[in-house]
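Listed next as structure tokens is one chain, alone, in the form predicted alone.
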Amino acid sequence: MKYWCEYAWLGGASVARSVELEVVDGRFVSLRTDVASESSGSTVLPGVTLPGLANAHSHAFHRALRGRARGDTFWDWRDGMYALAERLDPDSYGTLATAVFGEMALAGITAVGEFHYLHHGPRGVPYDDPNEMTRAVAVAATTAGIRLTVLDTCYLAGGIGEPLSPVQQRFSDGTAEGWVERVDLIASSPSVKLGAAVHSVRAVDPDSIATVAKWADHQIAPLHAHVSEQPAENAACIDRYGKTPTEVLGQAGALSERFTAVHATHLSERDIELLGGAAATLCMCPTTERDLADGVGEAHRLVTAGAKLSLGSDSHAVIDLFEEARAVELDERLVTGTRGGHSAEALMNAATSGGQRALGWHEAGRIAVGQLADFVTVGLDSVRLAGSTQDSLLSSIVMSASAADVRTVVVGGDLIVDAGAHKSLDVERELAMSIAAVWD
């Protein structure tokens, strides 16, 4: 299959004009630039074609909270999230996740990292298949047509030194060894990878973190964790262990180039040194971080120290990686009073190759021969991008485009979104029905 792209981003600070892509068996096999006109039989893609976007941090079921979250603090919001979690079973979770992943596909997301901790039935009683909830999420992603990394999450405590609440029992395998035993039963597939996650130092003790980290090392798998999202988390960790969450994770052997720190909003100088020195990835989720009043993380300083950058939509207050990308820069401008901490190229890399790498999809995230043929085309026919020139297109997309500008999405050579519509799902209808069903 051949595609003729009006413009395509092949890396660098600008886009190329008149690019012909050839895809065979789900991969790019040839790439030519400055091709005067499309070949006979080529699919024409007006607009700018980008590598598939990667959503490196998702809690699919949180989408049902959009517009319904109440309370003044993060902890109030968390109570509402727990109430939602109590309502879900494999059927309702699978239906909701399918719709949410469909919404991601419409936004140009071709791979998602599902930070998955809702494992068991009420009061923590396992289903007959202990990974039934995991399987529901995997089927949902496959149905929606996007790649998935299941970041299977270890969750053992209600807080540092605190017992699990009844709803938190659904998240827990009792011990890290129990987590390993369950996770070892999960099978991957060509479109589904398996990674590991430590929910946080609030929910997993240092010895158990070490057990999860050893599993991830043995599997050469991604390892993610919520890190220093709230000052209260840092205070509790220092009070109990005499160390920050990042220092606890480092001592437990969790930090490496396969580690992703999610949020990392409230870090010390030493934390930044540790994450940068490990070449770890930072996953920023600005639309959630501002929705929950978390604060603004120091992405620029982390990247300068050696960390990599990726993006996530987390609680799905918004599903739009263009918004997440520009918010990294714009939010820091508000805090620092300085512009230009992150270039358009760097932010687009975070939305594409940075996220794909954090999720273990090392053969995705670039438009290049041999890479997986995962790509998205952004139309130029909206008021948001009107007047853009070839030299300004990349910056215009990062700073002004929205998910509504996505016209075409291809994953592994398969057309998933065409003319802005999902090929197999009525996403709006599925979202409305699945969310209503959860709350009825």
Second form
2 protein chains.
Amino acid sequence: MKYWCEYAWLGGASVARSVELEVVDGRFVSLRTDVASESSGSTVLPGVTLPGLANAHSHAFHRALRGRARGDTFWDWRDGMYALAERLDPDSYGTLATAVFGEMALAGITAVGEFHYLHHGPRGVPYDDPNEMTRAVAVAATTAGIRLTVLDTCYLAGGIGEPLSPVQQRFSDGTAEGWVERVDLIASSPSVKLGAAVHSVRAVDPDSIATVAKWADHQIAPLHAHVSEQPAENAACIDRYGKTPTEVLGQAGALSERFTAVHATHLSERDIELLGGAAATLCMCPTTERDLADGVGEAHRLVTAGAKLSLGSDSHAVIDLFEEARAVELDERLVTGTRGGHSAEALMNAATSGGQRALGWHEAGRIAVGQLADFVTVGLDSVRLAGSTQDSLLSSIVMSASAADVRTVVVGGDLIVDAGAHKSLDVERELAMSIAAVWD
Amino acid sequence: MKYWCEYAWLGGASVARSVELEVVDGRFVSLRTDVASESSGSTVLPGVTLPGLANAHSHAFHRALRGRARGDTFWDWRDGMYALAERLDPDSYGTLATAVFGEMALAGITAVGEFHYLHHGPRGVPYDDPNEMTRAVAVAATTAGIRLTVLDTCYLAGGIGEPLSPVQQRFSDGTAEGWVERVDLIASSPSVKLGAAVHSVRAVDPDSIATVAKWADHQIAPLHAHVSEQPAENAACIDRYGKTPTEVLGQAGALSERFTAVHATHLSERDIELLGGAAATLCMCPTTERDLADGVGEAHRLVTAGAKLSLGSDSHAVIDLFEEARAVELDERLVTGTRGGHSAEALMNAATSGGQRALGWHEAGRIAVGQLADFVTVGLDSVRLAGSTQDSLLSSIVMSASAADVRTVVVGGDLIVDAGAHKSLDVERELAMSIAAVWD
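Right, the form predicted alone is done, so what does the form predicted together with a further copy of the same chain look like?
Then the entire complex follows, led off by the chain already shown.
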């Protein structure tokens, strides 16, 4: 299968013109630039073709809160989110996740990391298959046509030294060993990878973090954790352990280049050194961090210290990785008074290869021979991008494009989105029906 | 002409269902809710119908900088913007402004305040008609089908006590009296109003501010000014006058309920009291304030003190008043750590009646009998808004809608945008051609 791209981003600070891509067995096998006209039979992709976008941090079910999220603080908001979590079962969760992953596909997202902690039935009673919820999420991603990394989440306590609330019992495997026992039953596939997550230092004690980290080391799997999203988490952690959350994670052996710190909003100097020194990934979720009044993390300093950058739409107040990408830079400008900490190239890397790497998809995220043929074409036929030139296109897309500008999405050579519409799902209808169902 | 709206926002915290609007001679003459089915011949508007949006602060020509804006600071950015300003003449300015106002129409903007300071030819030589540039802007708005308030801007100095640079000479009428003499020649029309602007305390001395303010009082016209966008402006002002910019404006007689402070990012306690006490309008331009690393203004405190809120897309890095509206709230969350300072209702008021009021269109901005029939319908057939209910729709639109969701725009009873497309302009093409022309 051959594609002729009006423009394609092959890395670097600008886009290439007239690029011919050849895909065989789901991978790029050749790539030529400045191909004056398309060869017969090649699919023409007008606009700018990018590597598939990676959404490195998702809680799919939070999408049902869009427009309904109340509460003056993060903690109040969490109560509303828990009320939603209590309503879900494998059927309703699977239907909702299918629709949400469909919305992601329409936004050009070809791989998602689902930070998945809603494991068990009411009052924590396991389903007959203890991974029934995980399976529902995996089927959802497959149905929507995108790759999935299940970041299967260990969640054991309601706070440092605090018991689980009734809804939190659904998240818990009792012990880290119980978590290992369950996740060892999960099978992966060519489009579904398994990774680990520690919910946070609030929900997992240091010994249990070490158990999860050891499992991830053994499996050479990604390991993610929410880190220092709110000042109250830092205060409780320092109070109990005399260490910051990052220090606790470091001492438990969690920090490595396979580790992703989600949010990392309120860090100490030492935290920045630790995460940078480990070449860990930072997952910024700016539209959620805005929504939840978290604050602005120091992404520029973390990257300078050696950390890699990735992006997540997290609570899905918005599902638009262009919006997340520019928000990393724009929100830092608001608090530093300086422009340009993150280049358009760096932000596009975060949205593509940075996120794919964080999810363990090392063979995706670049348009290059041998890589998985996951790619996305952004149309230039909108008022948002009108007036761009070859030199300014990358910057225009990062700063001004919308998920609504995504025209074509291909995952492993398969066409998932064509002319801005999902090939197999009526996503708007699925969203409306599945969200109505959980609130009815 | 009758319209049947699936939902319409008639003010308040939620939307009404099944609303029939009747328009005669460009105004609403009747309004009925819960009209079960449309009467024969009425136009059906699926989605949510809102009052026309008002863009209270625009520099149309900045649109040509989208994706091309460089510089580490506001001041470096300004150099690039001046380089653009130098290239413009009435023809190229008019063509570009037509396209930009067309982009605004597509985003549901039915009235724009053009903060217009590029008055004269190279080296400040007036055109044969000294208001030729203003006329080009007025023709542009009329061609695009939207209402315009020309905020004709007085600009006399390159900084406090500093001479004009060559490009700034194009902005200047020499004296405030020269400004009055020129603007008194400008005719208004049913769709074009005339207002005044003081560029800033950097560019206009206190005596000249008083002259402009007096003109605006006499004309009962809106008066706008850039206020405290950057800390350096405050420092220079206090250094020279021993007063903040707001205090200087207050002493010159500029503050009233017809005054709009644009940005007002870095205010003192006393400034907040002055603006609130005058019931002045605050015009927040959050996507520009992010882009230019201005900081986060204290909109919530200003509103609490008595100021009204309006919105502007300013430099047009983005033209999307829904994005501006939510950013007021979301950016404040980032710096305060608290959610919900501005309700969805308050933010929608800012995007509609607040902005219309700031531009002197007191008969627009509400769907009510007697008001101008300026209205906008947002489609619910996108993934962004799927899953909303009548109760959550207003919040969903403010927090999640995109300008791309605007389907229908009516100004004074005339259909300007239908099915998401401009009725008389190929806006994408006009943008591409006019922007290419200014950079060629």
